[in-house]
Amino acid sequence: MNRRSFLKQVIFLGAAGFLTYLSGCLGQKPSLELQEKPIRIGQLTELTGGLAVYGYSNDATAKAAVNLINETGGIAGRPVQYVVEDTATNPTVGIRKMRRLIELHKVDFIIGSQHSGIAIGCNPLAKEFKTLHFPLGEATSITEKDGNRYVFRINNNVREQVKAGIKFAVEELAKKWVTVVLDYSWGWSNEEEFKKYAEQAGAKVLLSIRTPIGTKDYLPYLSKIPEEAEAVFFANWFSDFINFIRDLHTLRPDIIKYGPVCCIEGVNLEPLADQVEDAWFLTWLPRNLEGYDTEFHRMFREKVGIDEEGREIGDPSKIYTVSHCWAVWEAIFAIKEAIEQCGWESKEDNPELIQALEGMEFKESLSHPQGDKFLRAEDHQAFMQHFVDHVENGKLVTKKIISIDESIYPAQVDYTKEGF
């Protein structure tokens, strides 16, 4: 390791972390043959189709993470190669591309997809091919009935999100709600979890509405909202959200609006003007840096190329999915940390790697800029802090940070009882 690499590694890990890293390297230096064999990380992402704005951000984030790791000594002294496949935001294509990553590209690990339906379809392949899979979709079932021991989720899920924000929603916003969600797995999960936790918190869901993806006219659906409804919980994205918020503003301009940040990720709010003004969003990492202005959040944005308002440095027309793409970064570094902890060399060592990840804790750092979190051993689900943003003069303003404890719920499965 030359002087430049040494200094980068000290800055990257911190003094204490670097000593641990260095002692591990000295004690378990890989063979020359192993040093020359790269660790291959694949990503299933939406470079085209309805979730392409996520794919652009996720791809750029993965490249930045891999570049930083390779600049600072690789993983356990080995270089990392990154391979990406486009799912086209299509479950059938996504499953085929999962096989392509494993069988053609011979990847060791797979991150993605952001699409819950694709993630659910790909999870069985992870077990079949004994390849660790880190999906980014947020449907709760991904780390419950649709998961297995080879699946880990570094980002949060719908149940976790709803539980984290429900106290704020019921105590500070409204007691009488209507839900409006997209008619597919992610939307269903939002509808189910919000109704359950809202009613447990003393609120009431008066009506649940599901809308087809690509709905252009929301008026027939929104006209069903009861007059006594005080607030709408929504779960839709991009053109669906834009059409929804336009028609909701037409029918019920004063109704309280609250939903997950997924609805507006990558969306420029300024043209929406008063339609989105005063809306509330539960977020996983604020779009605007001032909402969580920490040393490591700043460094993460610098490495990926994201400015303080969430736009691409050099091309402000591109708005990053900041509240989601951090999970790609953190998944790659979780892989690195687990490999260096257990001495993984190939897929034959996946049982040891899985056991290292089960129950693993991550402290806020450049490797984990979103904040402290842990991977629950039983269901391989990560738990973390959340944020509440409010739209003020067309800008997202962070009003509240919700602690990890508010998001935790009992595990519904125990993958540790599964074999390898």
The other form holds:
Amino acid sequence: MNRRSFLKQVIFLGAAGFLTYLSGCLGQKPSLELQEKPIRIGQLTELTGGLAVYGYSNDATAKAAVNLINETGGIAGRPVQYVVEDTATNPTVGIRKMRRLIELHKVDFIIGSQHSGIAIGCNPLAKEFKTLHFPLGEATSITEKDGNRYVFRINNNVREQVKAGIKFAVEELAKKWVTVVLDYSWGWSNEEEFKKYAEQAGAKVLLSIRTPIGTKDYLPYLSKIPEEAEAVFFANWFSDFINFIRDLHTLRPDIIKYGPVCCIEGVNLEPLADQVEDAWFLTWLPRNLEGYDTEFHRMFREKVGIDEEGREIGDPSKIYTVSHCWAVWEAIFAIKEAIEQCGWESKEDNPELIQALEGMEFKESLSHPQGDKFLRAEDHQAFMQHFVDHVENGKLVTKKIISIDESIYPAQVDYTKEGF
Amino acid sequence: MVEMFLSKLAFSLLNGAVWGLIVSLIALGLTLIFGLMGIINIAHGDLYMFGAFLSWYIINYTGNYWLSYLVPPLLIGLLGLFLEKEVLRPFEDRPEYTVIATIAIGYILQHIALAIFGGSTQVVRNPVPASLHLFGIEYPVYRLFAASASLLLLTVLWLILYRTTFGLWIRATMQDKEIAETSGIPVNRVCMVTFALGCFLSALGGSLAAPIVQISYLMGFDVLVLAFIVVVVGGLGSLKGALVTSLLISILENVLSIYLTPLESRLFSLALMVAILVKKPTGIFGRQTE
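Moving from the form predicted on its own, what structure would you give for the form predicted together with the partner chain?
Everything in the complex follows now, all chains and molecules, and the chain you saw is the first one.
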């Protein structure tokens, strides 16, 4: 090649490049650069520490959702990248990891954590960095005094849960109750909300017991339950719940037992068959598929790798937190739907995206297998149906579906008046 | 009214004594290792956790409870032999290094358990699901079994320490390593076997407690804190101190809970432990050192 032909080629390639750039700038279609630029979704989750059982399920669910989205054309034609950070179930670590997701991994959206304390600590960062945050913790205040315009909760909260289940508890189970809860914020919220709604519904709470986390021996405390008590409302989890239910069964095998599903998430009930027999659990999605056997719920399990009994396909020793992990799936699809609705391209467009999400309704589908729901505009809180499971022959059997209407309470804040 | 109070008091004393015996078994391994070797074994709780997990695994796959009480302590005891010789002996007489080393061992054990068994809580079916009607309350028989087993093991341990030549070597090494060595006692072997014995006891505690407390890879931490309180207040290295303190703390918490909330009774019993240490910094049965 001589000098003249080399210069000709350089000029030709340069001109071609310039024309390509120009066509991109004219905006006739999304630029190649934008189409190739991935949307980055980060998850703060508990891969280690006390809530590790949730982290495992949440991480697997997010991966499955992102895979499905990428296989079916991405979000607005753009691929999705998923980044996970482990909070170690520790608020200090969790908040640090939130910053890491935003500043180092440059994520566009953050889902999690399941830990309410971490979520509350991370909410101000969401606003500071103008990054949409979808916490999974269930403390009511996350979408009240501790929330802001950048925080949306696609799952339920303690007040919503207690309110959804109270009619069933008082009208169909008992009128004279004792509450036994863990002595920390989640337990207190359950105790306070249950007492408030139970008394409004005409029932009585005879005694409230708060037990320290890690209590091994419940006998001294449960021996205080008055003779006339008909039922116990409990809010504790993992080993605390198992120690509690064993000792309660020994002391008062006849008493009615009712509590949120969090107590048994990820726990194999088989060895506890006698102790949990006849207990009632309020759930957000039944562990056993037959409790809510819909086409979309079935497909959701298939995509994530969960069998009909809530176990991991291929490793039955692992039990998924089915009643919770659907929220990770639905949050990712809510992001997709909102982006495609408002034409979001980058964080610059977050105000439009927030407005699209405020008041958004989600129809039951593969994207929303838990059922219909809506994100209330004022407090960014989602409302949904609930389920009541009963333990029969050691198995969770869904006995009731509670409609969305029964869980709705008046909004306490209005973020729509808050600036961006 | 008086009858009811007496019935509650009797129940609290019984339940406190039962828990005290179980806790003392777990704390004994810790005090033995510290007393002899000056090692603050932070991994003690995780060895207990591993014992419980192995028991769960054995019960799941064989259904044999006796095997679940025998195999995990032996395996953890063997692990103890290895850890003492290969990991801790190079840091002999440098307690600060052994703290770091045992923290690392604890983390490794936790994460092995997390990787193998997952993060969820595992439950061991109660081998004796019956209950006895005692002091107006149904009392689980398995707790009485676990407490009796602890009492038996404590007696055996006492006999080993005070009625055998090896026990004499252990006590001599505890008093003065150098003089023990010059007297012909194989100090290194004594340390290795005693460390393994401590590990054996912690794993046995885990196996016995498995059907009462639930199993998760973080369960060791709760026990470690309690065991340290018992060992420090009882007097570092004192077997009698560990037994008396675990009974004291457990009975006190049970009795106080008749009238106080769980949190208040725990605070009160811990405040008493602090008061004991303020009055006697070496612990109830601790020896004054130069």
